[in-house]
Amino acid sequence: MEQKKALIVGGGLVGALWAVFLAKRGYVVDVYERRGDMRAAGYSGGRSINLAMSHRGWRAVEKAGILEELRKVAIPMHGRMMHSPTGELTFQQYGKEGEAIYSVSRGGLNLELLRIADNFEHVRFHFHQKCNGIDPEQGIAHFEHTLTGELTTVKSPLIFGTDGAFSAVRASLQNRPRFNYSQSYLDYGYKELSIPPGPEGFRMEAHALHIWPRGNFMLIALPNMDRSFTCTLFMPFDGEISFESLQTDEQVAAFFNRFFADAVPLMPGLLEDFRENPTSALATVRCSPWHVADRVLLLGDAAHAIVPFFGQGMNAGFEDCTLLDELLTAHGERWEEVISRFSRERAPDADAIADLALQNFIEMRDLVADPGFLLRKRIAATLAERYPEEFMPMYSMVSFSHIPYREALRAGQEQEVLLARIAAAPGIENNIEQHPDVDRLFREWKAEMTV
């Protein structure tokens, strides 16, 4: 029997996971990665945002049969811990009791996925291989060794582009007729900072995503297995309060002491981190179609890069693997049917989560300290507890279910109408649980939704 073969361009999170899925189906998989083997060189931090693994991501790794290995490198976060300008802490639970998203180091997860994938006999990794483009009609990929300059041409019946937001595979598809592509940047950038472990372990609550919301900018911190926190500062590139305005150690120190005073004692390396780590950009990428015939397909950020504010970039990429694998089962690995169907059906969900991520940036930056927003959150939690079969908050739909992103976006928009009506009821802020209008307004809204 002829061996089934596949080529994956990009050995990051999605590429390594998809290699596992294909290997379990009996494919010989060659993975070409631009970077060196981080298992030997180690992971170099300094420009990453910690990942938040939620239900969609866990479903993918469970389906790949590697859940238990990855549980070992994840820390549950049950909610947001808000830090006020004067240092008061407020905890906002994400979902129901026991529900959590999980903090995972990007480098640690990538290392673990590489190790797991490489355990399969027919998965082969090729490092220091920069993709110089593909010929989708011929099923050929061109590579250049980043250390020696040696050129390699690889032919494969299947080519998967998992090479990130600046995908070389996608760049080749952009030369084809009727390929739609857009790339948009926020006026905001980000910089990685850190809180090292204390003498007795974590210096803050470990099972929370910490946020310092300051209106036009914010600081976040996620826990790591070594009891440190990876912090990320999000703020405009330009303006009165911006990265441009922080050019000296004195300016940086004054800025942090003014806006994040409770974090400063926890960050002994703040000034060095700020100087050494780059200021990176945040982009949203949309494109279509994601495929060429039955031989080339984009997955993950190569197809749908999004900003990180809903914690769904990795989860969406991992869910790509889940859904594609399910289509292979349903259609007997008939790639001509599977690839076109996946590209067509998945793209609207990718657009929806891109929109949701942009919306959630405003929520995290501006609204989490707003009394009206907090009231609507309390109302939503009450409705979810009172009507568990009829009402699931939009955040829970995205993070704690497998409801398609486009359905979560639509439902969330409809829920905003209900929450606004209940929030306008006289005295609601003092008596959500017993207020007589809650049930009436909910039933009226449900009736409208079924018309």
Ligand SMILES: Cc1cc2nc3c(=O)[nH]c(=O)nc-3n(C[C@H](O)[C@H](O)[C@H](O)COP(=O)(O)OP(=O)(O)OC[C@H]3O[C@@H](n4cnc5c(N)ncnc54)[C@H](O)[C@@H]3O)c2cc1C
Given for the second form:
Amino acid sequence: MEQKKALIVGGGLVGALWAVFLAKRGYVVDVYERRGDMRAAGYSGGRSINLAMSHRGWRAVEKAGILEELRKVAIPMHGRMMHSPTGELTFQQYGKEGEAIYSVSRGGLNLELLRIADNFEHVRFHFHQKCNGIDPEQGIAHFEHTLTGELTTVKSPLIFGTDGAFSAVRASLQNRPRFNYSQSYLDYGYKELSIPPGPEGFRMEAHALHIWPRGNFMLIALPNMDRSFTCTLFMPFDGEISFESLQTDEQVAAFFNRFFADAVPLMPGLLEDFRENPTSALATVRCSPWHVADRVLLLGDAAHAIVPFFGQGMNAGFEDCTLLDELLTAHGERWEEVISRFSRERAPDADAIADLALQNFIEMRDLVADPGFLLRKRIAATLAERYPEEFMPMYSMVSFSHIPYREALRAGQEQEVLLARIAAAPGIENNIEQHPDVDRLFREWKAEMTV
Ligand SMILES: Cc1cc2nc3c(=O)[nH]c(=O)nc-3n(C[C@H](O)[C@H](O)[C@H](O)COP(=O)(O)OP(=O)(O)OC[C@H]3O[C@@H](n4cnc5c(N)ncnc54)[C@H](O)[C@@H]3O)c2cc1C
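What about the form predicted together with this ligand, after the form predicted alone?
Below, the chain from earlier opens the complete complex, with every other chain and molecule after it.
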């Protein structure tokens, strides 16, 4: 029998995970990655960019058989810890008791996935190989060695583009007729900063995602295994309060002392971090179709890059792998059926999570400090507890379930109507539990929804 073969362009998070899925199905997989081998560089597992991994991500790594290994290096965050301008802390639980999203190191996770994929006899990694484009009709990909400049052409019956938000594979598809494409940047950028470990360990509560919401900008912090926190400042590029307005050490120090005073003593390297670390941009990329015939398919950020405010980019990319694998099982690996179906059926969910991520930016930077919003959250939590079979808050649908994103978006919009009605009931803020209107309004809303 002829050996089944696939080419993966991009050995990042999604590419490395997809290599594992294909290897388990008996494919010979060649992964071409632009960067060098991170194992050779000796990644230490310490401070790095960290990502929040939630249900969809865990489901995929479980299917790949690496859940237990990753759980050991993931830190559960049970809720948001809000820091007010005067340093008061408010904790807001994300889901039900015991539910959490997990802080994982991006480098550590990628390394682990590379290691696991490489353990399969038929997975081969080719590092320092930058894809310069593909010929989708011929099933050919063009690479350039980033150190020697040597050019290579690789032919494969299956090409997966997992080369991230600025995908070269996608760029090749853009030349095709009727290819839809949009890329929109936020006026906001981000900068990574750091809170190192203290003498006693973590310098703040470890099992929370810390947020300093300040209206038009915000700081967040996620815990790392080495007891440090990676912080990210999100702020407009230009304007009165912006990255552009913070040019000197004095300006940066004054800004942090004014808006994040409780964080300043925890950040001894603040000024250096601010000076040295780049200010990066945030984009949403939408495109369709994600495939060409039964040969080429985009996955992960290459197909759907989103802004990071729902912590779902990687989770969505990992869920791509789960769903594609399920389709392969359902259709007996008939790629002509599976690829087009996946591309068609998954795209509306990618659009929905792109919209949800943009909405959540407003929630995080602005609304988490708004009493009306906090009241609606409390009402939602009460309803979830009282009617566990009938009411799942939108955040939980996205983070703690695998309900398709488009359904979560729709249900969330419907829930907003109910929450606004209950929030308007006189005296509700002091008495959600006992208030007589809660059940009545819930039942009325439920009846409207089922009409
Ligand atoms: C600030 C920030 C915070 C985030 N937080 C979260 C979070 O909390 N939770 C979450 O789920 N997601 C988060 N994300 C999103 C997440 O990082 C991405 O969705 C995820 O990395 C996508 O994985 P990927 O494999 O598709 O792409 P990438 O991780 O970008 O990997 C692409 C790979 O392809 C390689 N490559 C690129 N171009 C080429 C080429 N031409 N030839 C060959 N190789 C190439 C790259 O070197 C890389 O290894 C965040 C993103 C940002 C920016």
